[in-house]
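Just one chain follows, in the form predicted on its own, and it is written as structure tokens.
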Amino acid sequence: MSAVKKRVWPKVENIFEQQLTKSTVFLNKDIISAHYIPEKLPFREKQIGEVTQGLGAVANNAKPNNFFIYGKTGTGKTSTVKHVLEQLDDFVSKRNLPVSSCYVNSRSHPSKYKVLLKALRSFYPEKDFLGYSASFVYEKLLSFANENAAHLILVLDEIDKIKDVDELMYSLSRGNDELTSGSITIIGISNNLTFKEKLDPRTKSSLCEREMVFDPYNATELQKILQERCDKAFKEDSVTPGAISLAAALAAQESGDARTAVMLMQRAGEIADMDETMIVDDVKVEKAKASVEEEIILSMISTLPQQQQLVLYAISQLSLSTHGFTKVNGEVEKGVMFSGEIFEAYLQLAKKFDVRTITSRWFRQYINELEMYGLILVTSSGKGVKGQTRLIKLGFDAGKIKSALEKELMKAF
């Protein structure tokens, strides 16, 4: 009786060792990413010399200021700051002197608890101070500074989404006067340009010590920057001047943002790896701006203040009912509503999340800054309408950014 043969499989390539053989435009695809800081950050010089003058006192052995800076998302805020806070720390440590920082991105602690809390975490890496009460960890971080005659430095990221910021920010500011050595600096950072006018008289006065407005980029800023990027992050000749000129003017349009502009070329370039052209052309950035205007718009929504979530929801929710606005010939456009009837909207949303709500005047402007964002298309009311009133329509998927937004207001409540 012969043997059975046993068959043998051919060995199957595992599926990441193709990925290694495949052809691609990229030479370090990180620095095409939003999320990396480049060591010179162009057309921010003037913005990065102001807040290491700020800081300079520290030299000295001396408080620093604290700084309140604001501007749009995209705008270079936060790489500015990390960046002197990196010059700072080699600064420090090449001289010994008792200076310590942390960043603190306050949409994931939105508390002042949770805010010591991430800060006494960093100066106390190796303890674990969960649990403890709000008073304990407040007073231990004040005896850091005391103990160690240490300058601490907070960077409060999104210090908007702080609920209690007036608290935080009183009691930090007490906290200097109990301090017989060192001291503790605030460098808060907001998207929302109208967050200071919200603030207690007592906490403006005290984080506001020196102010910075971030304006957006021009498309011919966005354009330097993006050419810097690309000679790094991408191949020899693989991208062209076309390219890099409409992601530049298209995230101009939208809102001057260098991290539109930047995932705009990464993902042109994912395109041109699928597509195994080995070129990232302006085909391939219209390409991409299809596939990632949805996420652009979503991360955008996560970083609106609380009350222009709420006043958007309350558009999203109106824009899903049968709603509709009547014209003169007796058509019915879906999705169109008016301003006063959002309005209501809002305040029923405000009484549900009890929050405090806003006068009239500051839901006209969050409406003029959702139309500037493109979230919303704003026109007049027009002829065989009584009175004279704005008419209001989203400009993207309401269940999309509904979903979104439900997502945001659960974690703040």
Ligand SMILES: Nc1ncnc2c1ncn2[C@@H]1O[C@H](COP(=O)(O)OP(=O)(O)O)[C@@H](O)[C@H]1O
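Numbering follows the first chain given and starts at 1. Keep in mind that this is a model prediction, so the values were computed, not measured. What changes on going to the form predicted in complex with the named molecule:
Two rigid parts rotate against each other between the two forms, and the hinge linking them lies at 291 among 208, 291, 366, 167.
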The other form holds:
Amino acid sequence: MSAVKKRVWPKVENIFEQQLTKSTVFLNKDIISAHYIPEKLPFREKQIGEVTQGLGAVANNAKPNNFFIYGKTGTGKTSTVKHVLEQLDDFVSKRNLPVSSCYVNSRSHPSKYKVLLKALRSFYPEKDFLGYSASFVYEKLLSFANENAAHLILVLDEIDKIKDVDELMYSLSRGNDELTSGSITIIGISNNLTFKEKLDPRTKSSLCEREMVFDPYNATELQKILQERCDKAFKEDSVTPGAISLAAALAAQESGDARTAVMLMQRAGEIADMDETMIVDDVKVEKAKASVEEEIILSMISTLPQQQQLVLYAISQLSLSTHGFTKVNGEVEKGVMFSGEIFEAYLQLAKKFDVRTITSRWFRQYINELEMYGLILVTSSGKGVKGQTRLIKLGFDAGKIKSALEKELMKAF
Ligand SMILES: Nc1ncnc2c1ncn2[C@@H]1O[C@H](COP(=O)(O)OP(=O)(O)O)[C@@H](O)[C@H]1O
Ligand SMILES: [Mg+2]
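One more: the block was the form predicted on its own; return the form predicted in complex with the named molecule.
Up next: the whole complex, starting with the chain shown before.
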């Protein structure tokens, strides 16, 4: 009897297996993601010390002062505060102190009610309090502090996103006065440098009992920060020193933003994996630049207040449709417009979307902020053209900005 020959199939690996075993420059890709909070935060020792000192009052059973922290994005505010909170939680649980903290990203909880609900749920994890009234949620939070004689620390990150922040701060400071034991402390964080000026004077003095500014990092600092992150995130010898110094220089030039720096290295690593060269050099960083820039600008647009989005929408519309600005010598500069035209276009848009309109004073303020974020460039026309007026130009591709805004505004209306 002849043996039945077993058929041997040619071995084709599963495409996911192939993907898994593909060579990569990363050792631990998470470490170079912008969401990752490193254990060590170089150049933030002083800020960590100040927040720690402020919150240290709880060790003596006293209410810490409220704290307002601000500075441009990517300056390490969120990382610093989260780091201190982790240490605080560890400290109070070991010593059995009645202290509870809660981190709230106000972008996801943008109203007084939502913030209080989020805090309450974190202190009573087994209940969800869905559908409870605002006053119930507020009272319940106060009674949690009172009954447990607990010091509650609420971190409100991106606090400028809370619509009724004045009311929230007012309720909480009134609540503190009512408490016979325990307390509620607010740590507010904002990327917006002018937010403080927009607050009601009472809110301002309550929130800013202590305050601290985070300055942008310079190129040398960013280089050191990146070096530490890259040493752990990438395989040995897969990143050239030139790549790190270029990423640091680019991010320092733009804004001193560590997030941009980290994203540049992450993207450069992905590019190296894609072309299987196994080396992240300055050429890869250069390639990463355009896509990181675009991602950052689009995410910044999504976080602007709605009125400011309308102003920017007016600018992008005009910049696609107008002929430009004719200089004294007859040359036409494309994409340049007068601030007055923009205000007119904004008013039309506001009418179309049926939202209340901002005054021209607020409009100027929004223009200043858009300039600060690098989304627009503002110059003076010089004397002669309609007196002296401001000329405005988009700092980025008008078509892309316009379509990103259309998506955002579509969600809102
Ligand atoms: N001093 C630092 N050392 C290491 N990484 C940092 C440092 N500062 C910021 N980062 C990193 O930069 C990114 C942005 O930091 P983040 O704290 O979110 O900034 P912000 O809240 O000010 O916008 C994160 O990936 C963070 O880990
Ligand atoms: Mg932050």
